[in-house]
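Heads up, the chain below is alone and in the form predicted alone; it's given as structure tokens.
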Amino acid sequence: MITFILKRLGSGIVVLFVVSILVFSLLYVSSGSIARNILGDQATPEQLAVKNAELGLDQPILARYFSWLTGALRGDLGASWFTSEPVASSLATRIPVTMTMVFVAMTLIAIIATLIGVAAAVKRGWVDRVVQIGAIIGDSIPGFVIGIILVTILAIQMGFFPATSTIAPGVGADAWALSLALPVIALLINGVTGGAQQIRSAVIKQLERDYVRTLRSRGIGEREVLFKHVLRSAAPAGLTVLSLQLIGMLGGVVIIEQIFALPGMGPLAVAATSQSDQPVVMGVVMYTVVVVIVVNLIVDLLNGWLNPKVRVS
């Protein structure tokens, strides 16, 4: 298992360098009026060459790379060009909006979807019927739009939680979890039908293997059955399916956070990418590869725990 561990370990730092190096690339293309964009459009040839080289833009792509480099192996990812507020900081104040956002979500798509799938895989009725044509909604409706409506009804119209956020330094919890309400129910409306179609289908894969029957008519309960051997054996799936949906949120919540005005990496993301602000937009990925890597060696130990199978292999 360590072996496994450190295994994945190096072919996740081999991803963050590799990511790191294509993202560097792309920004030094669209970095040659950055420049100006700080200064604006009064601004000398030689005020702008001044600028120029204290951003070290006057430097090879190469030599900003490794400077950038050697500065995010120290844990220093530079300041944002147009606030020279370090970027560790803005990370810092902004991640635990973002993941608290995240983790809720998933935590409750987790158990709503698993409930829900399997009960439609026992109950070939109309529950089922239920969770596909819900399944075919969900995936058709963007989470903005679903962010947007809530806004409209529960927020501006019945007055229920605030239409933005109230979360700021020192306040308590009661603000974070009004604030992050309506978000979370969009991107619950949004991930659970898919993911309960998706538990559903590992489920009715598992009831219809040999084994199952062979429980059965061993005397085994129905019950411990399903829980016990059906649900454990499609666990990978679903974990997988779930995985997969937490790397697609973190892709959507840049929209969901502009529509709740969060305080989060949405803002902080969009912001950047737009003004070319290469060393946050540089730790905005570097933050979001990590976690990727880290969700998917996660499901893959719980995978190996789950399947003993995974962990021969």
Second form
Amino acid sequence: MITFILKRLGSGIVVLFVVSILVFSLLYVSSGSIARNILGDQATPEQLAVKNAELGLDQPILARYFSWLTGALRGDLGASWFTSEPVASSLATRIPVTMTMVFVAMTLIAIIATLIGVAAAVKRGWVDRVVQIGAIIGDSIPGFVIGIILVTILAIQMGFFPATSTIAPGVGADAWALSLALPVIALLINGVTGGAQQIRSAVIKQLERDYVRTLRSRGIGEREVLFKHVLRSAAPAGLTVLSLQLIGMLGGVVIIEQIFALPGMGPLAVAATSQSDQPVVMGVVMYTVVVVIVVNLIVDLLNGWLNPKVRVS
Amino acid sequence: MTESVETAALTPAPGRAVPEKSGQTGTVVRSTVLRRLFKNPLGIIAIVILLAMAVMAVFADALAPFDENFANISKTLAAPDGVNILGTDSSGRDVWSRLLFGAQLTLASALLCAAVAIAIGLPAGLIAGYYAGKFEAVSNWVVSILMSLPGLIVLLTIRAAFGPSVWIAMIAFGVLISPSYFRLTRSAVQSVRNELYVDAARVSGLSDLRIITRHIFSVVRAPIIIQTAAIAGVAIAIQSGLEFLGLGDPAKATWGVMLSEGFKNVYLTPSLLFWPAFAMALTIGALVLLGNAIRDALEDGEKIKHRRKKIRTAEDAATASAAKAARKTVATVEAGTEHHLVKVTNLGVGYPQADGSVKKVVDDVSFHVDRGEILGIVGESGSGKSQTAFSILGLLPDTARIVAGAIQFDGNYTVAPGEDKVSQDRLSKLRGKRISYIPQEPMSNLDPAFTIGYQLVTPMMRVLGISKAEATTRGMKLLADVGIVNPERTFKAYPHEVSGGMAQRVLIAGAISCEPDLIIADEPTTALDVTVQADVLDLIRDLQRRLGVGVILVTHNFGVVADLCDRVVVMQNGRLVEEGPVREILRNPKKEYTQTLLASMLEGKEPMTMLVPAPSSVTARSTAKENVL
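Form predicted alone done; form predicted together with the partner chain now:
First the chain shown before, then all remaining chains and molecules of the complex.
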């Protein structure tokens, strides 16, 4: 077990390393004009040279990468080229907003999609048809369009929710809840429709397995067969679906935060992107990849726990 | 939004989306698939929408009344009129024109994305699937990295590096999403690589390249079309998302830019949001529907549709109402037959088909089993013997219908005359307790997630209501009884840790654990090694003698029947051919079919498939179905 975790952590670190090199070299392409972007068109060549030296842009790429890497290993992700705010601290203030939404949305998706998916697989009939149609509609409308529709109708026209965030330091939990309700709904609709569809097929596949018939022949009740045996065997497939949805959501949440003007990672990422603010972009990407690696590790551990065959090997 | 990126890529689970038969008969399959596709109204709607969108995109220059960036500053946020049929935006630009140019750019970028993804994923998948080895290992590693990157975050990075270009973004997204083609192709290729016809092609000297293009490519073609529909939709969504964030080229009209423009004016003119959102949902929806329609067309046309109810004949309705009446009060069985343990009378089992007909797999079968007797049901694959056995157990698939006859167990009906389904109410009280089951394939009949001990003990606790400790003691003894040398170890083991013969002994132990009156054994030795087969048959005989239970032994093997059974029923094509005491049938078979069966046995051949050509009433399909069941 320990060696399994260490192995996965090791490969995660390798992935993190590879991604950091890739992203760093990509951003190198655009770093030539950064000093001019910061100082404006009137800047003299001398001023530009000074700025470049200040940002370390006069160094060769390898030297720059290693200085970033040694900083990152110490927890120092550098400072924004444009605002001079340390990346680590601006991430720290924004991550809670983003991750609260992602966590709440994923928990709800896991619960609702499982309930609906199992109901569709077991009852078939109209429940099944509703799930199938829901999956088509959910696939057809991108999550951010759902967000736009929700905010236009429920917040702006009907006024049930605040259209933009009221999150600020010191506001109460109810303000948080009200501000996050619509964004979370926008995040989870696609996940629920897609997830329910996939969980449905996973459960149907398990229901057709031979051992289910044998369990029934032994006098085990239908409910026990479903909840103890079928769901457990379908769980790895469901977990994989959910983990992929979570990875996708880390991107989707950027647009949702923009729509609802939430002070999460999204606006930071978008601003940094349009300015090619390398330290911030690196910080956002690295953080995201770390989340993905942790999620994948948790999914692997859960799968090992669910499936004794994996556990042994 | 992007959460659908990865899942959409997975939606056609590779194994499922691959049509089994398209390999050999590519063109034939394709034409029937096309025909089925055009029969599906949703498929036609999807194709029409996509064609209309394509026409609008291609002829945008001719169709649009204004240039995409022509701004009439004196006429901003105007309502629709004769000049601007969908109104104008905040800069006074024509919404309809921008929608058309937006279609052009949006669809072109989706195509570019899919093209890049196919160009990378398809060849890589073919090579990895066909040659495996190092290339596969490396590409799997790359795939695992690509799949762990959130699409939008990567595109943000690309935007930061290369500036606001739709094309660069879509090429990057194509690379990012190429694993879905890679995985699809690789698993499809792996599944056919070792097929006989590919071997044959190899032996006959075809080069690897020819084999890949001729035989393997035809297998992955259809799944790739389905996948492309999904990926094009995802590409449209993510491209629009980027544009919505204001990270696109501001000089270009796209649906995402229009949405962003509409959202800025949401308090003044929320209707500006409608058209780009509508165009996007319509296009992506059409792609999703097209993918589904192609998948449906590839899968069997024989799936039971809910249309069935309408086509039900009056006769069906009559039996249904009769069944309803019968359900209220279960009729008492025919006098003088109560003493039989099981009596099957004129049983018919059928599967409703899409066209409203019912495919009969068991037809007019009658026999009985008495206490302490072993009855063999013999027949080849597709003879309906397993279906008959599952009718008695009440474990037919959901789609199966009892179309005729009755089944009684110990003097009570489990299927009364006129009922179209086995009564689960009545059978759930009998299963495990009085009727038990020994399956054919030992490994797949144990839940891999639970220990053998758990699977042995739980039914005893549920059925007999005994404590866990007591059930454990009994379980250990049962394992010893069925000849397992080290019961403690087996008890703690998971199914994958024991051999097939051992697993079959465990299943037999399970079948006798609650002291049933009837054991139904469905080909209990077929999946076992020859040496183990004899042991298991001995075990069944010993147990039967010791416990005095009735046994129904379903088999294709007359040797097993001769060895074990008291009486035998011979079945062919769902019908009963002959019935009688084993000695009599063996010595003096009356029917030609029985003689043929016996002759093939006496020559020492193991009948594995069709022994004699089946009459046309049963098609290959029902044979396949029987095997699956």
